[in-house]
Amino acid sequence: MKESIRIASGQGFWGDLPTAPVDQVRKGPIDYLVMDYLAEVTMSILRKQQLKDPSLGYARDLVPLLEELMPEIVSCGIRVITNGGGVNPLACRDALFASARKRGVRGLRIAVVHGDDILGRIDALGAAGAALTNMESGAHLASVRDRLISANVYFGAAPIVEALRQGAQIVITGRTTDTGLTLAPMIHEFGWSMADHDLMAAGTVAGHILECGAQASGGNFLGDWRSVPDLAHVGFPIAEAQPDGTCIITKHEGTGGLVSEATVKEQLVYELGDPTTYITPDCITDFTSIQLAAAGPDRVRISGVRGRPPTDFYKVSMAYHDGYTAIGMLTYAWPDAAEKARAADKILRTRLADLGLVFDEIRTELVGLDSSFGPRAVPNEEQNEVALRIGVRSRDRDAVERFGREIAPLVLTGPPSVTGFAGGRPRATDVIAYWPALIPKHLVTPVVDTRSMEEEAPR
């Protein structure tokens, strides 16, 4: 058993900063690279991608950066997890199987984790008892069940612990928990069993705080943000993980950004409802157990975290098609720049109303006045400019469309002083909601695929 390893976190979405996962293996040493790509809404974008062509519906951007760090990975016995595998985790494997044989490395081998996607068994698991009600509204899934788009399950952390057991090097997985990712190297390589709930909870709380990047190292930092040196090249967070469950969280010498308890806390209350209930499908964490202390310049230690068993439930993330919507934005300048905002905004309404629109909803933002504090916002009618942005949403794509065509009459018909319509007319587009339920966890089993490139044959 090693005394400690080092996970570095690569990436906390889709999109974030390509130069952080290099950064991480090439700025000091690490055991494992772990990197979360997905979120609810990234789940219906990538079906819909697939939808189009069936040899996509995974994160893209991950194929290039492993092409890159291939040598490297394989040369310094780093090891990769991610969830960036989307809806078609075997394309990509296909794919990386592929930009592997392009840099002329060999023996590398991946795992997949799959069997998530449920969206082809709705039916299926719902006559064997899975109602799938929505656990927020209590609605029942008949509402919606024709315009379901996707459909997965969040798995934990055991099916990426067997494939770290069958010597993946890759693992690449489907709609699997944030905190899983973390979790699973912690349980391979310490022996942990997933009965020991204090520790499972222990690897959550790693978990947690890397799932999101730089948001657990200076990034995004409400606190005294001003104190947060170089974020122009910030380094994500590492957890030094060890066998008792301590953990300290820390980055490369020489980056950017901060570690430190307030850096830690903020990230620790990051999307968290009751804190002595963080439901996990590993375990129940007690956040409030949870023990910070310095440990030195950019190291912060994590100790004392409690659990208890986990639920008998897998959540569900499901995704419909929920109508259209389209914004647009005009900028008014100086004087009385909110006023004339105002004014358009009623001028295109009465429009709307004239031509008999309807729609489910209209919304008005005065952005640089009101549009992050709303009714809240303290007065102040004296800006230089302000962008007016109004958006509508229906199920009626026809009246989207319409609506599109009424906000560029406005330069020359409505009050003076506009700007700001370079982007063009705006257009429908797809309005994707979100539907989240329980499975019972008998109902679905995660199936690990593991192969080396002399087993998969070119495609």
Contents of the next structure:
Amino acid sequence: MKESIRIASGQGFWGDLPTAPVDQVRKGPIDYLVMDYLAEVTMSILRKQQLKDPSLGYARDLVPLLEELMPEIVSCGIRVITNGGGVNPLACRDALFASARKRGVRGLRIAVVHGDDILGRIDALGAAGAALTNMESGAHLASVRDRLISANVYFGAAPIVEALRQGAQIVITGRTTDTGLTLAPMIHEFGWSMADHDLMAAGTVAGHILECGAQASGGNFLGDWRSVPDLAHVGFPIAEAQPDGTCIITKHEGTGGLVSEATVKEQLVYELGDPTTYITPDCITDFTSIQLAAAGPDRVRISGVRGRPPTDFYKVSMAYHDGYTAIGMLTYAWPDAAEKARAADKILRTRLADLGLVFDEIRTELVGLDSSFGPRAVPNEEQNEVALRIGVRSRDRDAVERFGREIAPLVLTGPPSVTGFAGGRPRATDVIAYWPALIPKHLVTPVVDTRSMEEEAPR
Amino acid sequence: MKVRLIQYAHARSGDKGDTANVGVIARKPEYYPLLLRALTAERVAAHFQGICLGKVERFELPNLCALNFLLHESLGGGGTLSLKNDAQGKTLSCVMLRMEVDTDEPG
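For comparison with the form predicted alone, provide the form predicted in complex with the partner chain.
Now the full complex is given, and it begins with the chain already shown.
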């Protein structure tokens, strides 16, 4: 057994810094590169892409990225784990094998973890006892059943561990938890039993720290943001995991950013609910058991993590159509910037009412004054400028489009000293609403499919 | 003495649906009792009046000298439904840190 393994975070979300995974591979030694691509609504965006072209539906950036890194991944024995397979991980593998052939790479083994997509089985699962009631609102699925776009089960570390056992150098998954991507290599390398809940929790905490990329290594750090050196070349976090569950959070030498107790603490509390009950498919982690200690420059030791058995449910992430939104912005200058913006808002609302347009919501914010602070905003008599930001939402697409034609006229028919209408007319955008639910684990089974490129005939 | 919380704490906020979480971390361990005393769920709810339309829950993480707050119904519906500029509550950490706390308040 290895004494420790280095697991490197390459992406914190789809669209994160493109050079980060390249730097993780080239700027120092790592054993695993893990990349999280899937936010809550990403699956529905990918589903839309797949409906237009059946060969899509995965994070497309992944293919040129791994194509570039493939020779090093193979020669250094680095293994890549990512949930960038989205709703079509098999097509992602096809594209990666094609890239490998193009680059003359041989012997590459890629695993696909799927079975998370239950959109086609919703009714059968309902008959089997999975009501898929909204776990936040308690609403019945029937209210959105005919508007569903995607439905995916969050799998945990187990199918990724199986993929690693089958010798995959790259593991492409559909909807798996962010934390499972990091926990899986620890289970695989150290032979951890998944019944050891403390170890599962230790790996889960490491996964939580890595899952948002540089947010653990100085990015978006509020504590003392000026103290973070060279964010232009920020090093993404690396977890040095040890067999006993202890873990060092660090980054490559010579990179920018900062790993300190404070930067790690900020990431630990990010998107946290009840800290004693952090639920994943692998365990329930108690964040109040985490012990943090400085362990040298840009090194923080995590230990003492306690866990409890997992629940009998997987979380399901579903998305459905829920009308349209559009957002318009105009900028007003001193004097009386905020007062003029509010007057313009009133005029616009009057015109919308005169047109008989009905919206579920019209929201006005003055960016530069109160969009973050709301009623807590401190008034400023000498306000230099504010951006009037008006959004509407409706099931009626025509009403939303019509709203878009009412913004520009304000420039010549409303209060003075207004500018910033360069982006064109606001367009109606689909609202993809999120429907979280639970499903009994016994009703869904992950599928692990590992192949070498030689087994796969070129298409 | 009344001071802004930012002198004693740093914070990070994020979203889960229409609920925002704000994690508040003491800048030094000796400041944690002040956070425990000053940042009651009731006071935080009052501070976020007009932003948080639902209830406020408070959780303690003594190991990190931190408190975690859940602000329900704070993100205009959350996700792509929300019309808010800050639909993910990323800046609510700053709203929290602007809160005034009384350092002389007895424990």
